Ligand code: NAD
Amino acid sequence: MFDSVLRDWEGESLVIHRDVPSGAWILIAIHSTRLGPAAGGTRMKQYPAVEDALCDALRLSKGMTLKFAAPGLPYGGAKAVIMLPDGFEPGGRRELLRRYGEHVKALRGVFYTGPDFGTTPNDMDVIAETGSPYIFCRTPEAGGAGDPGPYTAFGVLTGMRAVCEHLHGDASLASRRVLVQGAGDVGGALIPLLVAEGAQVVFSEVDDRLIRYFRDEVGVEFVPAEDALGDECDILAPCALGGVLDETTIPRLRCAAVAGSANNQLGSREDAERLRARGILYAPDYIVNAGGAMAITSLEMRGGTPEGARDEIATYVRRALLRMFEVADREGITPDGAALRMAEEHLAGAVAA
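Atomic model of the given sequence only [the form predicted alone]:
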């Protein structure tokens, strides 16, 4: 049943395991180890079918390869998905994570993982009980760097500044209307950064708890999720799940630029050209959202400091995006195409070496 899904995937290996005690599926997609051991987050959620979970893992694993390859970090790309069954009992979470950790450890350093949608640093502590030393982003109390979300948000903020610098000759976000689609781990950390910059911030969300907090307590303007993509704004920041930009949604957009943290924002590579045709500047997601990955490798693998990690993120994201935009304008291609070229050059160099 996986043949059609796997046929167009150019990755290296795939682990598929049925966790009998819980009924969950564990999928670990290793897309590339050309630059180093493959790394990527562990996503934990329900899906309509196993094929959907597999598609998510494969697509996200390639995105991780690009995320590490573009800045030349010494990691390949991978992604793990734990597909929870209907009626999953929360009381079984801990033992499921411990069993998952055994699978990570069995790969003997081919795969390193950290939190993603549906998992947290506390979950990484549990996974590390059986999966150590291949687990990133454990809690500080357990010796890890904690949540990478704030570093990812900082990178997104830097990306938005680069967008403004390219479009307006001024990196300031003051008075720019920015719509943050999704106020979770990264979007929720991004909102106060934008407020501090003087941006006119609006957000959309489906979680009632987050809506009440940011709308009623923080005082940020709320836009219903169904209206978010049609909101007139300077920058649209997709910060929830991917695949939001496609042939049906792009015609609805009323923004000047897109710069957000969500992985795989484009439904297909052709959607980058659709954005360009509409005159909407697209900041490639795996450039904009690289801050978390860069920070964690700096903090946990090189013994860096938070200040040093933020400096690295700010320098890389700004320079990379301005270069993408310049190449795209000069050669009549999309910024996504320019970013892919940069990542592929690093990957080709690793193969040659």
The other form holds:
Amino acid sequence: MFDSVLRDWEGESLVIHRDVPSGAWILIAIHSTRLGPAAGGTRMKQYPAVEDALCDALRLSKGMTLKFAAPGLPYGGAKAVIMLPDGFEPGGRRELLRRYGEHVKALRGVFYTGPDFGTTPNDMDVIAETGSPYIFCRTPEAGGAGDPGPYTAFGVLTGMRAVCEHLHGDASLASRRVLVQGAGDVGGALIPLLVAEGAQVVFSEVDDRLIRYFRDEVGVEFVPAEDALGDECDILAPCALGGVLDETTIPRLRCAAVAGSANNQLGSREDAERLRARGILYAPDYIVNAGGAMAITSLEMRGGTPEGARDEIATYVRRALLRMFEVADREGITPDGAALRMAEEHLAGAVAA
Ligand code: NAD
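Can you now output the form predicted in complex with the named molecule? The one shown was the form predicted alone.
Time for the whole complex; same chain goes first.
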């Protein structure tokens, strides 16, 4: 299993540490440094087995390479996973993160990291105590850029505008019905942006506190989670879980397009074809959700400003998506296929250079 997983991955290096004091496994998968230093978040959670943690790290690291390569940004892709042992004591978190920071620092700039599932900007402050200067998204109090979620949400908004521009020749979202699936960090920041654009926003959630807030206080229409995918809308924005688009769900969709932040929305690459066959425009997730990663590298590696970061997102995400849609139409392939091809071209160009 290990052999075939690594062969399919085609990445550059995999660093594995057993954190003896806690029993955690630390996996740092560096998929590509062809375009620049490899960047990717640190995911911290429990897994049924080390193989599952390994597969997650490898798959996500490749996604990061594509995220930077498709729009032509000068970074490589990586991902770290800290697999917590059963019965992990929260009191051991701080020291585990500090030991993890030492491993990041030992890579001497080949790998830069920030938050992902199970880690926060506060955790980045702790990791940076030993891992600086290779740690993104520390809290603003500690001199970092903080939570990337609002930038990711802005990138999703940009992606939706590109979808409308392609479909209708007009980027405006005014009066378009947009369903946001998941009103967490990204979806919750996206909803007010859409409201400000004059979109007809609906949302689904499973967290009662968020449902009450967005439905009762903000006044956004709520759709129960089980009905979300069948809602008749212009744009479906998966902002909760991956794997929402597959052979069972795609026949139920009644949207014109899909553009959301969730990672790995397609159950498999064939699902891109299934969407195309149904006439649903799919904006590849790793382009639509690239805003956070783009902003953080701009703010923390290139000394950019928040306004400059938003300008960069608006330019790159729009340009990349419109080009993908155009190539897909011209060549009769899916936007996902066009995105992969663009990423490969940029990677091949870097090798040739
Ligand atoms: P989050 O955990 O803050 O929000 C997800 C929300 O989805 C939660 O509020 C949860 O209650 C809700 N949810 C879970 N199951 C649901 C269901 N079946 N129906 C409706 N809602 C459901 O996560 P996030 O940071 O907002 O990220 C959302 C997605 O975007 C994830 O897939 C993440 O990997 C991806 N992403 C996030 C960022 C970022 O900057 N935060 C960047 C790139 C990609």
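In this text, all values refer to a predicted model and were calculated from it rather than measured experimentally. Numbering follows the first chain given and starts at 1. Here, rigid core means the biggest group of C-alpha atoms that superpose within 1.5 Å across both forms.
- In the core-superposed comparison between the two forms, the C-alpha atom of P48 has shifted by at least 2 angstroms.
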